[in-house]
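For reference, the chain that follows is the form predicted alone, supplied as structure tokens.
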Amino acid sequence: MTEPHIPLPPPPEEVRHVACVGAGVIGGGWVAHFLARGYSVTAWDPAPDAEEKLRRLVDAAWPALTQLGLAEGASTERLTVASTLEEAVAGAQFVQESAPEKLELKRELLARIDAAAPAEAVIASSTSGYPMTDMQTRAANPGRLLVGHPFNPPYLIPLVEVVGGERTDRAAVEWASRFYEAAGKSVITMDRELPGFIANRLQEALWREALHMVNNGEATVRDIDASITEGPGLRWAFMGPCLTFALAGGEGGMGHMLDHFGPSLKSPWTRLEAPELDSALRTAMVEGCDEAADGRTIAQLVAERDQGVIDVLRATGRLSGAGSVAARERSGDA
């Protein structure tokens, strides 16, 4: 990343107006999150029914956000849906782009956002895998472009991974990390680009092994999901896999664990190469998920998931940031 050459943005805690470009599941989730934290949000999406779907998503998320704790003055009425991208970003202090995962589209869109947004606005992409180095190639001011990778749904899952590209100013990365923290997110600031970032790479390893087991008839979708929700997932909600494994070493910690279990790493337990996603495997996965849903609709499953995440966050004491001082200070900006 380059030395700072971007105009000085406002202090992250003073941001009042956010723009969200792309209003699908991820972009709409960002809109809901920012509204709940007391920001004014302007959104844009090219789909003809985008506004209707976006407002429906925000309304569906609002009960969960209310349980989490809204910032004073937080309101769905602070949402404006613009008719053009340029109108959406014109007055923004921060821009979150959440377009589909198509590299050429990302390049074009980020260049348009860069051309239209105020010079001091930092611009982040929600990409789940592309490095910013590959996306910032057409922007006139690439120093302010970076990745702010969320997890679905962004209005509930705290994590956001922040990393810049080769032409991103380090000052922009540091500013964005502080902004996301002020907005109530849990931030990992990465020192270097990594395809898929951190969490997605870990998820991908588990996902590929799950596909192999279904493909080979070794386990059902229900078995695989239960093995996580009734097993290590309960620990991972508050303690990651590395520290969890360290506890397996008893008082000797990770050192004893590695000495004791290290040789098993050479056992051919896992198959990290992805299996061929043919029609048979696809059918097995789809039918397995239908069986696991047991008659529940997608809406019912979403509500169940949202409540489950809230319960876990509450049980593990991670709701303290909902009424932060920064959020309360923004409440005066109606």
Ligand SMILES: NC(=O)C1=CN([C@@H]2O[C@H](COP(=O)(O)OP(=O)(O)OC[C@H]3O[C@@H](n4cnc5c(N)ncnc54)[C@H](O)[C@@H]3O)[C@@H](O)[C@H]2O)C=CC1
Contents of the next structure:
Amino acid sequence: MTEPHIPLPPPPEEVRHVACVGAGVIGGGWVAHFLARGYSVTAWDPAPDAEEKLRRLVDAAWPALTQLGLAEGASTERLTVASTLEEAVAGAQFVQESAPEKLELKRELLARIDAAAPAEAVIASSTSGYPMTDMQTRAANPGRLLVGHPFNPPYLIPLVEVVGGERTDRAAVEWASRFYEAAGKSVITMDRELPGFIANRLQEALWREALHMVNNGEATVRDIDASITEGPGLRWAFMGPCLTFALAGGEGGMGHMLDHFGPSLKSPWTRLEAPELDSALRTAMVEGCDEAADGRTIAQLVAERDQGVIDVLRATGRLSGAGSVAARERSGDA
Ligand SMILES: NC(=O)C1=CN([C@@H]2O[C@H](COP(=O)(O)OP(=O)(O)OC[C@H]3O[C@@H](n4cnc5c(N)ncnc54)[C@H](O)[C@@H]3O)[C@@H](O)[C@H]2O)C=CC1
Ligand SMILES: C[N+](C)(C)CC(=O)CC(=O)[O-]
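Now the other one: the form predicted in complex with this ligand, given that the block above is the form predicted alone.
Entire complex below, previous chain first.
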């Protein structure tokens, strides 16, 4: 581990209390995840109905989390909703910020969290794409600020992409990566900033093509979704696009695949420039999704998705409590 130039919390395995700032889709998902892993959580969100929504989200996630296996002592009662940001982060060893994706707001909020959190707490942002270098500009202690980019819902999708900014202390990045692993996440630690990190760069390429096809009337939302769920998506749950394509080369593997299909890289399969997200495209996407939902409510789709992810995790042997507070306590490591 790199020698820290800033105070750090206790070893990641000893962390017991985290704060979540912003409690919408992702912040609420983080709250559910940390509670299920046996942490006590303090949350803060300025919306007047935030507590009610947060508790509803946690309650809706709890059956899935129970199926996955709760850590010993895990309870929704270990959630405290604070009335101020300062109160929420006051005793935190780790803070996960999940406020709206607006650069100015993140800059200001991260500076406030930094001013209020204990000197040794590490602070992560859930941002989907801003580099931490652009967000840490106002914080007095930028060394402890980093990105911990989750996937929706954070209580089921294992991946977190961890990356610091130019002023982040490398030891804080290493500490956070170990902390997320101890909290049961699957971590990719990046050693340099990249807009969109790794997974969102890939997702965005696919997403742009999807929007182009809907915009041009070339495919429906239903076609696009089926093309993934009935096709490549089935493979991607357990084998990434590179290895999957290596198998497209038969016994010749990736080498043959590139020799065979490499020239088609030059053919105009992708458009890459984003289409204008005008109101016609917006309507086409929204109506297409309504049609594809076929009467299912968002809550029903969330339950369906959660069950689907659990089934995939189970089928691919990735359902384990390793890394949870309980697992560590059982093994005597805590
Ligand atoms: N929705 C998604 O699929 C994913 C989102 N993210 C990132 O997570 C972050 C949050 O996004 P969502 O949860 O989707 O948004 P959301 O709109 O569901 O939730 C944002 C929450 O932040 C609260 N908020 C507003 N102003 C605030 C402030 N000044 N301080 C603290 N909280 C404030 C809102 O009341 C709301 O509850 C964003 O940075 C986003 O890029 C990351 C991965 C996936
Ligand atoms: C839509 N999104 C860009 C906010 C999605 C993510 O950042 C990750 C995810 O959950 O796919």
